[in-house]
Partner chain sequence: MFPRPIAQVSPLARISYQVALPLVLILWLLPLIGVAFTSVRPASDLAQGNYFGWPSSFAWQNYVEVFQNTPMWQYIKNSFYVTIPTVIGAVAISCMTGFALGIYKFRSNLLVFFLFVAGNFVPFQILMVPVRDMTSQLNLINTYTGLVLFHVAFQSGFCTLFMRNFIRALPRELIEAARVEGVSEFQIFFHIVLPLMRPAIAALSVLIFTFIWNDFFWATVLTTKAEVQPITAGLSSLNGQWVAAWHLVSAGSILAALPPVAMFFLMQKHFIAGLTLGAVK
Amino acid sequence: MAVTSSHGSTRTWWQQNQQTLTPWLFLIPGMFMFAVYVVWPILSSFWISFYDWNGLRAPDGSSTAEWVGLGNYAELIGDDAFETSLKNNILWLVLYMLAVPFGLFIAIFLNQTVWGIRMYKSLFFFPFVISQVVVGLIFSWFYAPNFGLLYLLTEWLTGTGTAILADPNKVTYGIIAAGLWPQTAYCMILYLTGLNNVSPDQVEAARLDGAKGFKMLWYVILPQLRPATFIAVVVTVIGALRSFDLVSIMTTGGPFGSSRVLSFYMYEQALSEYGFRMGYGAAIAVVLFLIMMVFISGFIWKMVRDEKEGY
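Give just the one chain, in the form predicted alone, as a structure.
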């Protein structure tokens, strides 16, 4: 359908709606991929969590899933392994957040214009570019009995070496320390980027008013780093809750299941040789997803509220 404009020229339907439709043409491919690879698996996990299913079909192609309703969730309540995994995830959440202030202070230290600062930045950036598998192997050797650096150091200081990964009371702390190394580097990068966007005029005005040190950081620098802080916190929370790779590489959940986290326990129940309980694994995944959504929704709500108050 064509429409004649006031100047006498004919405008097509596309020309009339071009500004409205163009953004959607760019968004539709991404929205489709997001729906297929994110939304659909999430909804499927919710649905599977209501079934007792081994992930296989019968020889005739029919489903072997059996509806159990909330039975999988009821079983979680009395599962000691799930309770241990949940406690470890809470510990991960609390201690992993140390990466945010550590990253901030390192970024402030590196945000200098002195000789050799690029080399220091490269050294601090290095943990971020190596994979979690490599980080796990490095710290496994660092903690290893008889030849690990930490073991030899504690043996030299106390006379008795400490095998971190073999102690049920210390193993989770050792894995968290390994995870903090690259996570701190990631937060540092975010804050270095944010510091480059700090307004020098505000800093100079604060200096003229006598602000320096902690007051300068708290009242002038940190308010301008809110976007970087938001991203750092969200990514750190997600990393703490899905801490599968380090646990798998360093301890495989041991000793005696004491270092399990929810993501690893989900894998054990659903996909490992000890499990093939897809419904139960999906129930664990749903619990993990809901915990993650609570934290992320809270951060988003706070950010939106702060933005509104700012305007």
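Numbering follows the first chain given and starts at 1. Under this definition, the rigid core comprises the largest set of C-alpha atoms superposing within 1.5 Å between the forms. Since we're looking at a predicted model, the values are computed, not measured. What changes on going to the form predicted together with its partner chain:
Residue displacement note: F256 has its CA displaced by under 2 Å between these two forms (rigid core superposed).
After superposing the rigid core, the Cα of I296 is displaced by 2 Å or more between these two forms. A displacement of 2 angstroms or greater separates the C-alpha positions of T158 between these two forms, with the rigid core held in common.
Let me have the form predicted together with its partner chain next, following on from the form predicted alone.
We keep it simple here and write out only the one chain, dropping partners and molecules.
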């Protein structure tokens, strides 16, 4: 710095300040888009959740919304459909986590060097590349009553077939199982990369000490896989809370609204033929956001900590 300031008089203002200004110039487009389409809408949703609004605007562009304070939230408390959605979301969160151990299991199974293993790895990863809409259709067919594979299988095993998507007590499990398919593939690929980076020396040392099988996995391998596990948990939590596509495609929330989740219920309230209740929909979204905030703060806290250590 001392060198640059010594002949500062011959340099233009831009040359002197370009190192401070350049980052901001480069950030402008991204920050502008992000502020308009992400940050502001979050605040706006909180605000709209205090209103009763059908989404329409007067000809002059002003909103037709009416202030109801906490009215929408008060209504949520007595709303059975909301309660069902919330319960289902918790079920999603818990059961979706199975994708993490499943993914680890498949990754361990595939972490070999035999002929064609690369091809196998890619094919196992396949479900994640496909749209959830297609996954939903595939599983609707798999679960279809009378001829679906699952129906035939249960019929063969128990004598009576199960039409899982038509049973209010089982439908959510059926949809989550469909969701686990691509999610497991995602976790698998994270773990495959993680296993690649496991230190061979430590494994060999542990082997000499007589560690093997599950003990080896638990005490030697898993601690080294922590970054992969962290990402796997993060993406799985996000996936569970965002779940919309599968519910929408496979059951549209039915039968009798028993498979709704918060994201789908808010869509139903705000945009579908059931009504244009923007305020109520926004209130549901705020609840979903607050649940997510618990996790986001945890993730960010950990990432900031790692980041500070990195400097």
